Every structure is written in C-alpha cells, then in structure tokens.
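Just one chain is shown here, as structure tokens, and it is the form predicted alone.
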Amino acid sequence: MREVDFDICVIGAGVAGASIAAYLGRHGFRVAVVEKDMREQDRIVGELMQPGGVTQLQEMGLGQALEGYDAQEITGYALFLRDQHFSIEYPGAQTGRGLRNGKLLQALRAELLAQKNITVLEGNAVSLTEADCVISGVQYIPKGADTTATVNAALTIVCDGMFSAFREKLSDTTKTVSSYFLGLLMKDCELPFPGHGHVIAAEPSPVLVYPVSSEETRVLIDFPSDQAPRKGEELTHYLRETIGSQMPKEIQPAYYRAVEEGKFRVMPNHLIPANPRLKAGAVLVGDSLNMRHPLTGGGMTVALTDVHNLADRLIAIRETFAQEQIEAAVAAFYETRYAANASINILADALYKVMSDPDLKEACYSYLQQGGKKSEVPLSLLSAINRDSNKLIQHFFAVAVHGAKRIILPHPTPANISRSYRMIRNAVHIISPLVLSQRPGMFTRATFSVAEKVFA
C-alpha cells in the first residue's frame, strides 16, 4: 500500500478549496492545503451568493463564514427595462448574501487555521505527482523558495480556479469566453430596491448592481466581445454616456462618481461545461471543473454544492479510506453532480443569451412581470432554492410562446408570424446545447435532438 503524508491535499484555498478543507478537517481528515497567497484578495468575482449557496454553507456547519464583516442580506431581485421596473422576492423568505469576496475567503480560511489536523502550505502548485497510474500528490514551490517540495496524499482535490493549471490533465472540456464583465465599486449608493440584486436590461447587454457592504455597491457591466475592454477616453465615454443613461436615476450619482474615479476591474466570463476524466487519486472541484456565465450569481452555489456532495461521500468512507473506495466516491460525485447543478448551469447561460436577443428579452421581462408562479418559479430556480431542470425548460419555452403571442396578436401579419417563428427558433438554439451539456436522460436528449432538426 502506498504511504501518504496526508489523507487529502487541496490545491487552492478559494471558496471551494477552503470550504472542502474546513469541512473534511472537522471530520478528522489530515488535510494539506496548498495556496499561493493567503493574504486578503481584492476581487470582483464571487460577491453574490444565492440562497442555495447559503444553505450549503449552513448545512456544512460553515454558516459563520458569512458573519462579522458587513455582508448584506439579499431578499430578491429588481428588473429594469427602459423606464419600467418591478421587483420579485425570493420564495419562502430565504435570503442570499452580497459580500466582498476577500472577506468571505478570509473567514473560510480562518476555519482552516483553527484546526490542528489541517496544514496550510503557502506556495505555488506546479505539477501533480503520479505513481503506478495514480495521482499521489502535488509538487509546489514554497513561498520565498527556489526549489520544489512534495505533498503526498491519498486524494488530491484540485480547486485552483478559472485559470486552473491542472484542468487539461483531469478533464476533456473546452474553455470559451462568452463576454467580459467590467466591475466598478460604488460608494454610498441609493438603491431603488434596498437588499435586492438589480438587473438592468440595458443595450447592448445587461448590467448587474447589488450591495456588497453597508456602504459599497458592486456594478458589473457586460461587454459582449471576445476582447477585453481597454481603459481610455473611449471606454470612459461609453460608461458615462451609453451605460450611465440607462441606469436607474437613484443609482446615477454614485455610478458617475465611480466612473470618474476610474478604478475599473475586468474579468473574463467563461463557459466551461463539466467533462471530467476519471483519474485515480485526483478530482476537480469548483471553477476548475465547471463554469457558467456569472449573470445569475450561481458560481459559488455550484461550487459549494459540489463540495458538499464530494465531501459527504469521502466522510462516509473515512474509517478505511482505501483507494478503491476513494475512486468509487469520486466517480459517484462526478455522476451525481449534473442533476444537482443542471438548472443553475443552464439558466445562467440561457438567460445571458436571452438578454442579448431583443425579442426574447422583451418576452422574458413581460412574462416575469405577470407575477405569481410566472415569476416565483423562475426566481426559485435562479436562487437554487428549486433545482428542477424540467421546470426550468418548461418556463423557458413558456417565455418564448408568451413572446410569440405578443408579436402575432392582434395583428397576425406574415411579417409578425415570421418574426415570432424566428424567436422560438432562437430559443431552441439557445437552450438545446446547454441542456445537452448537462448529460440529461434519454427522453430529454431525444426531444432536443428532434427540436434542433425541426428548427434548423
């Protein structure tokens, strides 16, 4: 039997890595965490946690990581389209959190540092070590050193984020950039709907606004391009004139101050469907494994759901922790995670593409504005309170049909009929590849295969 120094080696102490290390450490595992920088980071990602993510943290006994640094309760969403707006509350009085990512990470990392059976190794992971076709740990360069050191472990959990150095070795997926978010931090902003995420259905693409502390509000402006926006006079003019003119009037003063301050941060929005390759001794978790457009704020919820799923399977075999059991636990995690996360992944990229299609955007806004189940169920899906992907598909096409009726009636001219058909065809082409990427059942695969042919 292979000798090991640790039961678990976790690469990366971000949301996924810190959470799974803390959770496993509490259950007696000897855990090594390799993280290149344990200092508090200033990031524009991971600042909105949906209620589904909050629930995952609480169920793992890590809910205290949301306390003590001015995180804001989020109770629902407000939608803006030109001069119209309305709000929707999360069902069941559940709440999400708007927060600074660096504060959350330091709170989660504090859980690691408080546990004697967790060893935090600050340094840069450079390669996975392998013996007899089994990953046996990781080589890393300790901070301040010139040579590598080795961590041996029965299982290496790779959580090194969107720019993972190890994804290609453990996955067959393709990473694409769907757009870029430009982030601004507004100070002392008056929100039209306090305690809500705000989605502005702007032209040419959406803008997100949500509180991250009692004095700070995040703005994320989407740039639908495969090239990052460049700082300069042209960008400042675009932010001030094109985007600023579409912001709610209550937000505009703080927004214009932030634009003039000029402290912009840019982040690529990746689409990474999960397509892991089983490799004994290692597993991918978090953004290393799977990413979707951040429009719906589902990233941390998916990561924490995966953490909970995998960790509980490892805890169940804690007493023996044999290689065959570990491999079976990892295989079961990979297989079951699709059903748990499909609705979040599909909705994120589907909604982004809907917001970029003028007719579907109008249809979506009008559909949700009707209230009742037509807004409650979609928001329960966005918040990951409800994870029924069939409900998501049902409401997605209900939006398309609703939009088609609005175009055709009361004047069913040939032009209007053709326009409504194009909208439904676009809806099929938007959602079909997203559904199929989540490994659905045979009936769903067959249905969407037929739909793609019909609306080719």
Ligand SMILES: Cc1cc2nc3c(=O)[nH]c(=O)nc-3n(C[C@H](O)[C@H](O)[C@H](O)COP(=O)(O)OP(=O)(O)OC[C@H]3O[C@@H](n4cnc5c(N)ncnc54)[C@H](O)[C@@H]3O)c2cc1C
Second form
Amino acid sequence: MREVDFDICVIGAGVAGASIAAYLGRHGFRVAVVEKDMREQDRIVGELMQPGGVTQLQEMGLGQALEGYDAQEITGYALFLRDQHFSIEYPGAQTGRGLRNGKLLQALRAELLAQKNITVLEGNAVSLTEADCVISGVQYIPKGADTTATVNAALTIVCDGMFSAFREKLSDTTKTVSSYFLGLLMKDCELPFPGHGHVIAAEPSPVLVYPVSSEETRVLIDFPSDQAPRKGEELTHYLRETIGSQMPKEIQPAYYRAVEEGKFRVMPNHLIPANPRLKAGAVLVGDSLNMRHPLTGGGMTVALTDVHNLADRLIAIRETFAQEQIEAAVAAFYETRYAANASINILADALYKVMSDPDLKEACYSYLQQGGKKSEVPLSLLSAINRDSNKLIQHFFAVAVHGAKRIILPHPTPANISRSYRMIRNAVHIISPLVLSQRPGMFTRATFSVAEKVFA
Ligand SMILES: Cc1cc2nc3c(=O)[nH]c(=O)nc-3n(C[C@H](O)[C@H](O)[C@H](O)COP(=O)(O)OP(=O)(O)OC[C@H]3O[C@@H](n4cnc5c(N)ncnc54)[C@H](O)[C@@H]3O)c2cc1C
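For the form predicted together with the named molecule instead of the form predicted alone, what are the coordinates?
Now the complete complex, all chains and molecules, led by this one.
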C-alpha cells in the first residue's frame, strides 16, 4: 500500500473537482486529484453555463477554461409555445456559454496538469479512510492496477458527481428521479434566435435547444417518467412525430437528420436537496452534495458558487490549516451555501413543474411575454446574476395570480373560479417544499408552513 501526503485530496475532476483543485493549487495548497478517467468524455450534461457560472469561473481566475474550443456566447433565452415565440436578453449585457462539457473539463484539467503542486492520480476512488473519527483520505484503485493505493490528506473534497459513491456517508438526503433527458446533437442547425437558449414548451414535456459549438446544437428532450426511455422504433417514432411536429420549423430539418442518425444519449434528472452531515476531514461539493432539474441549466453555476465559497474559506486559513479551522470552514460553507444557491435550486424544479401544469404553463408564458421587469427579473434569476430568492417567490406567485385573472376575467363563473383556485393551490404545492428544502429564515418557513395548511 502506497501512502502519500497532501493538504487536500479531491475526488473527481469534473466541473466542481477540477475547478476547486485548480483554484486551491494556485493558492499554494498541495493537492491530489483522484479521477477515474482523464480522457475527454462525450457527455450531454453541463453544456449551457449561465452567466452566474461564468462570473464565478472568472472571479477565481479560471476564465481561460472557456476559451480555445469554440464555446458559444449565449445572450438570452427564446421561449416557444405552440406557434408563438419571443426572446428575452440577459440583463446587463452579461453572457453565458454553450459548450461541450468534455472540452470544458479538459480545459480545467489542463490547468491541473500544469501546476507543480497538483498531483493527478488516475484511478477509481473506492473508500474513504478514517482514523479517530476523522476522514484521513481515500483509497483508490489506480488505472490498470488491481490493488488499492491510499492518499492521505487533511481535507478530502468529494466531487464525484451525480452517482456519488460517498454521498450517503456524508449526507442524509433523499434522491428522486424527476424525469429523463434524451440528448441529440444537431449539425448545421439554423436557430431562430442565434446565441440563445431555446425553451420549447412542448407536450407532454419541455425541450431545450442551444448551440454548443459553431457547428453543433444540443437538443435535450424531457421524458416525464421515472423509467428511462427505451431505444427502439417506438421511441424513434415518438421523437419524429410527437416531438418533431412541435419543433420550430427552422430547427426541424437538422432535428429530423439527428433523429434518423439515431445517436441518442439518455440521462436521469435528479432532485437531491443538500442535507450534509458534518464529518471531520471531508466535505461534499457539486452534484454529490446537491442536484436540481437541469431545465434551467443551473448545476454548474451552483457547483462553481460552492467551489468559490469553500475554497476562499480554506485559502483564508492556509498558513496554519489546523483541523479545527478546517472543520469550522466546512461548517460555515455548508451554512452559507443555501442563501447563495436557493434561487437557482427553487427555480429549476418549480419551472419544471410549472411546465407540466397546462394552466400554469400558459400563465408563465403570458406573464413573461409582458416584458419589462416581468421578464427581466425572472431571467436575471435564471441566469444566476440575481440570487434573491424572495424576488423569485414574488414573481412565482405573480405568475399564478396573473394566470388566475386570465381564467376568471372578464366573465367569472363558479367553474373558472374553481379552476383558478386549483391552479393557485398547485402553485403553492409546487414551490413550498422547494423553498423549505433550502433552509429559509424563520419568517419564510412559517409563511410557507401556513400556506401549505391553507391550501392542503
Ligand atoms: C441531462 C443533464 C443536463 C445538464 N445540463 C446542464 C447545463 O446545461 N448547465 C448546467 O449548468 N448544468 C447542467 N447539468 C448539471 C451539471 O452537469 C452538473 O451540475 C455538473 O456537471 C456537476 O459537476 P460535478 O463536478 O459535481 O460532477 P461531474 O461534472 O459529473 O464530475 C464528476 C467527476 O467525478 C469522477 N468520478 C466519479 N466517480 C469517481 C470515483 N469513484 N473515483 C474517481 N473519480 C470519480 C467522474 O469521472 C467525473 O469526472 C445537467 C445535468 C444533466 C443530468
């Protein structure tokens, strides 16, 4: 058994792991990174980085990871409902990026390989090691080997992604599969709104379309089921007939070519609220800690916000880096991360559920279409430029009230009053558990607990 000593051991060189290792490495930490596969991956996840995520990378001095591989600037969103559509620009001329996730990871990993105080160990992390109730590092099987090796570190940062093998050991959370995304890559597609994320409010479930390079456009088709769609003639027919007919006509030729080519990728969409358990010597970051529906493209932004938050706390104690200081830094990180990420987390699953309620979906589209603050503020929240979750709650209920008025006026009847009531009740049921899972302040908690009872 080989023993190696580091300040930090990072498990997983994905978006979270590679960026925290790179940032800490630059600040003088001796970092080991255990990653099971350093080769470029062809993934359908993490391909639209919101402006809030871009800002986090830039603030950590890692903005170069967005350069050199044809990432596309995203300037706003376009929304489609049947034959209507409109676009909304990100506020303040801020931009996101459409990119291939594999390219982004290789750019971040190049930074790891270039730093002398970072050691990249290719291998599969299999267990956390523990001494006197403190996690002291990780055991991993180096690539090509059949015995384990050990990394010892003062702090192990677990960033092993959505299928984390260590989540259960370090948190008490629930994991739900909300739906599946089926990903297709379109070539030479003329987008109706170039440089925009396209949200198609299709039936039965939304479709996302955005550029990931100058020649490739990603399509993500939501399947509202807890079972993965099975490849075969039935699925191809569904994609061609049910989904194809709802695609904007500019997109259809490239979409049908991609369907015929048949290179689909399927991924589960999880809801995993963060509920970490404090354990000396280890901390969870990224998807291993917290996941939300990818409809709003918030995952990388949450991961990078958490990376920045935790890393700055570690940098502040680097000189001494004593065990009690590390524990305090991890506790403070877990405590403060809710306020920073609540708006992104709530919006992601709330919007996904709104899309599956016909009245709320219509209300949302019509509300945003009014423009001004009614579209600017929601997009500033989606892009994570604005993290004010009270603003999110305010606009969420404004959508429901707007929808209720549309149903009731100008001719209120018992039937449409009752339909509006059902819609508002549904809105409360959608947002309430999401807000409560983000550990809000006492006042918000009390308000939502009462609202849940009133609309039970
Ligand atoms: C279908 C889908 C689409 C998405 N689209 C977007 C989007 O457009 N925008 C957005 O911001 N977010 C999106 N997300 C979410 C986003 O992909 C994640 O939030 C983000 O990738 C999390 O980063 P991470 O570092 O935690 O995990 P990952 O990036 O998945 O990295 C985990 C790393 O750990 C490694 N690893 C795993 N197990 C081990 C082990 N035992 N030993 C060693 N290494 C290990 C893996 O090889 C990998 O490199 C999407 C998610 C899904 C499911």
